[in-house]
Amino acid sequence: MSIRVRFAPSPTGFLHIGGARTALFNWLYARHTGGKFILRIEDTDAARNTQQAVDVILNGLRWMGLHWDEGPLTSDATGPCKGDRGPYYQSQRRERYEQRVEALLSHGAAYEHEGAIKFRMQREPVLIHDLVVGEVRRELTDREQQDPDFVIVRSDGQPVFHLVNVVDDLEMGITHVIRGEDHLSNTAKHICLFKAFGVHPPKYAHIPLILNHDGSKMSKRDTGASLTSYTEEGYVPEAVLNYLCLLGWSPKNNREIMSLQEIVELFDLPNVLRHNARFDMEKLKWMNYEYTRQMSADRFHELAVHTFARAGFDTNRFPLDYVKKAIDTCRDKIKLFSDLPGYAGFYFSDEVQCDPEAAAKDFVAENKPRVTRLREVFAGLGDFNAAELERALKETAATLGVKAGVLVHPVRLACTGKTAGPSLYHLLEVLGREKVLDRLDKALQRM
């Protein structure tokens, strides 16, 4: 049997981190089994759905690298989606739902009621064979015993979630439905609909929910709930994927940092955990730092340049060698790429904005002759490299009878506008003699 799974989000807002994890688990299972991963946008609720929300979903999946395997050809032949195929949209399948409803009506499995159409739900308990939760016996509630039938088409002609979900899974040949445990309450209805259509239902696997670190349910307003926040804050997609797969799944070897290929090879539904997962933002930040620290120089440069561009810094104005050397001084120094503009934006700014509190402390009159002397020494250096700059500063400090820090602090502030940042001597080397002397001159004017 060829495995076919799907991710079917509703475009009514941002892509929740729980939804992203569901998409990831489906994608991993498809890749592990050599199956297909299908993306289906459940957009039948026209009043709540927006194209902006659809774009958020598509861009989020692309950012994570979760490319879907099939779908209608798009008109954008140069689009970023692998294969140039769009997802399936339920809004474009209205005719299919109408045909299926007619079939249910003709067989007496559905009937009209007050302008709507209701499905005849079976009265006996429904047994759900769940690959994660186990055997679940779904009894009718006291309220349902009075009338267990449920609406599949509203009085305005709009098909509801239960119907379209089942019809699409049936017609797209979905073999495994992997979704959040909050959908378990819907599964009995879906199984009965499949039986009414005369087919076996797919296998179900309801994965545990993601909770906040304190055990409370993660709402839309909670920190980390939106996948977009990770793209904006400069997380590495590989780190987010790695962390998400550990929320509700265990490779059973106590490993945490793994390549995507390793995860694909190890991932399987029997290893999905039964208990809810707690989201630990600090652990994600640690994992992101580990990925940042271990990534190749080219990958680091690529992500850094994109980050600077989003922050308004045009690195294209500078020689490529200069940009690479500047970015190299930030390796192992940042936890999130979003920290880069504040940490090293001075490399790509014509004017340095100095921290006022630090300037009041370091740009004082008594420092002016000291910095003036150091500026003269820097101007006369034969080699303007980190080793020579360090030697020159320390020798100048000794000649002046002060500690090196007395010169280090005003020089760093003059050249970067900050009191902390990359290694001073290396950043001076990258900036080069002309920029360093110019920035020291401007600082001296303020002393």
Ligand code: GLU
The other form holds:
Amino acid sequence: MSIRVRFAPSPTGFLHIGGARTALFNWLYARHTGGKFILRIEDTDAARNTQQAVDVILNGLRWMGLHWDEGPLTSDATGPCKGDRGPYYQSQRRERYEQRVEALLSHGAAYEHEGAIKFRMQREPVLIHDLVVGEVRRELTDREQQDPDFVIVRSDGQPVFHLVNVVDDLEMGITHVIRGEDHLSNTAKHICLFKAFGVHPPKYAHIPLILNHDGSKMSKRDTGASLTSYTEEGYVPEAVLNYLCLLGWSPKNNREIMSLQEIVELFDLPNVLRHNARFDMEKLKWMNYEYTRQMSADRFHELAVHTFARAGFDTNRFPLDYVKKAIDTCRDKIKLFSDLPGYAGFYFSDEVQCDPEAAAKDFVAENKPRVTRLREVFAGLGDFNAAELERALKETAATLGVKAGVLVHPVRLACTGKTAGPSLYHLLEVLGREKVLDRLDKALQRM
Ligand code: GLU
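Cool, the form predicted on its own is there; where's the form predicted in complex with the ligand?
Following is the full complex, with the preceding chain placed first.
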């Protein structure tokens, strides 16, 4: 049997990390088994259905690298699926739901009631063989005892979640429904609908919820609840992915940092944990830092360029070699990529904005002859490299009878606008003689 799984989010304008993890587990299971991962946008609720809300989901999945495998051909090429196949949209599948409802009506599995259509629900308890939760025997609740039937099409003609969800899982040949445990309460209804359509239901795997660190339920407003916050704060996608894997799943040997390839190999539904997972921001931050430290120079470069671009710095205006060297001076220095523009934006801006407090301290008349002297030395240097620059600065300081720091502070401020940043001599080398002299001249005018 070839495995087919799906992620079926409703576009609410928000991608909860619980949802992101559901998508991830489905994707991992598909990749582990050589099956297919399908994305289905459950957008029958027209009021909430905006392209913007859908984009939050698509962008989140793209950021994590969770590509979907199939879907109808789309004119708007929402990729990243091969051949620009879209996700499926329930809003485009109305006719299918109508046909299915007709079928249920025709053999008496559904009936009209006050303008709505209701499904004739089984009266006996429903057994669910869940791959994660185990055996669940779902009895009718007291309220359901009175009337277990439920609405599948509202009186305004809107098909209801239970119906469209099951019709699509059926028509898309979904073999495994992997979703949050909050949907376990719907599963008895879904199983009965499958039976009414004359087919076996898929296998179910309800994954435990993600709680806050203190064990409380995670709401939309809790820190870290939205996947978008990680993209905006400059987290490394691989780190977030690795961390999310461990929320509710664990390889046998308690390993933590693992490559995606390893995770794909090891991931399986039987080792999804049954207890709720607690979200630990500190651990995620640690993991993010480890990934940042260990990633290849190329990957660091790629993420850095992306971060600068988002912050409005166009690195394309500069020679590639310059950009590479500039970014190299930031390795091991930043915790989050979003720190980069503040840390090293001076490489890519024409005007240096100086910290006013530091300027009041360093750009003083007393420093003018010193910096003027250093400028002359820099102008005459044979090789404008870090070692030479360091030697020259220290020698000049000694000649002037001051500590090196007396020159270091104004030079750093003049060239970067800040009091801290990458190694001074390396950043001067990267900026190059022309920019350095020009920035020193501008600072001298202020002394
Ligand atoms: N649209 C539902 C949700 O976002 C999907 C439930 C399911 O995966 O079956 O919760």
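Positions refer to the first chain, counted from 1. Take the two forms, find the largest set of C-alpha atoms that superpose within 1.5 Å, and that set is the rigid core. Please read these numbers as outputs of a predicted model, since none were measured by experiment.
In the two-part rigid description of the change between the two forms, G432 is assigned to the same part as H409. When the larger rigid part is held fixed by C-alpha fitting, the smaller one turns through 11 degrees between the two forms. Here the two forms are laid over each other by their core, and the C-alpha of A420 is off by 3.2 Å between the two forms.
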